[in-house]
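Only one chain is shown below, in structure tokens, and it's the form predicted in complex with its partner chain.
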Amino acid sequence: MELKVIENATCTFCGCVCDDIELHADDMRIHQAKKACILGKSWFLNHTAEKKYPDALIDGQPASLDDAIEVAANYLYDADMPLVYGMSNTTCEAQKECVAMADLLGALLDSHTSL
């Protein structure tokens, strides 16, 4: 089957974020991710497009993305001190969103930095 090769890719597994690696995918996983240093190259091959997890869970069971959006939204609306911590492994927009979700919960915001 012909790979698709994706060039300049960003590798964002430590703070380097090297922006120079190419990467040979199938729709189901990364097969070769080169230039990527021996932490990249796990990063990028042990992602894959499977299904493993449910969608979601909730109390441990199998539920439906829809469902765990409105049980999460309620807990944290339901809180006095929501917590929103994290954003580490995630985008800027995420993380954008995050921050205004914060906002609008009056929650404690807080990173990975103040380990």
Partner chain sequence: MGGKVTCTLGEVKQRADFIVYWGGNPAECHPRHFTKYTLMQKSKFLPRGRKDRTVVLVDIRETKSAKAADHFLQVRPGKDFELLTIMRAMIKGQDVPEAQVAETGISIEVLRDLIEKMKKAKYGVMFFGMGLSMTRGKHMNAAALLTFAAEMNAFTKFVAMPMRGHGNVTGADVIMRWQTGYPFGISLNRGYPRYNPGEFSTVDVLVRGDTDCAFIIGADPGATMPKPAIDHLAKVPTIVLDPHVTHTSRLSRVHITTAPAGIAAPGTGYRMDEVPMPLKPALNSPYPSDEEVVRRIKEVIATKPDWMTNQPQMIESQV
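Output the form predicted alone next; the form predicted in complex with its partner chain has already been displayed.
A lone chain is what you will see next.
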């Protein structure tokens, strides 16, 4: 099996945004993450290209992405004290959108680092 080497990959897991990671991967998964810390290695090595789950779930059942977005929006709109939490596995652009959404909702904003 021949592995592709991706140099200078960026890890967004913990927020340090290390950008010197060397990944060794085939078409399905990453097999090695050189220069990554233990958190980054775990993050990279536990992601695959195979599709294991539906795009969205509502009450544990497969749903369309549009339906799931509508349900999530209703939950947030109806919440007494909404919380936007996490975002360590998301891009900067997605984090920006989450902050804007939290601001619009008057929501609490938190990251996993508060633990």
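Numbering follows the first chain given and starts at 1. Quick caveat: nothing in here was measured; it's all calculated off a predicted structure.
- For the rearrangement between the two forms, modelled as two rigid parts, a different rigid part is recorded for each of Asp80 and Asp26.
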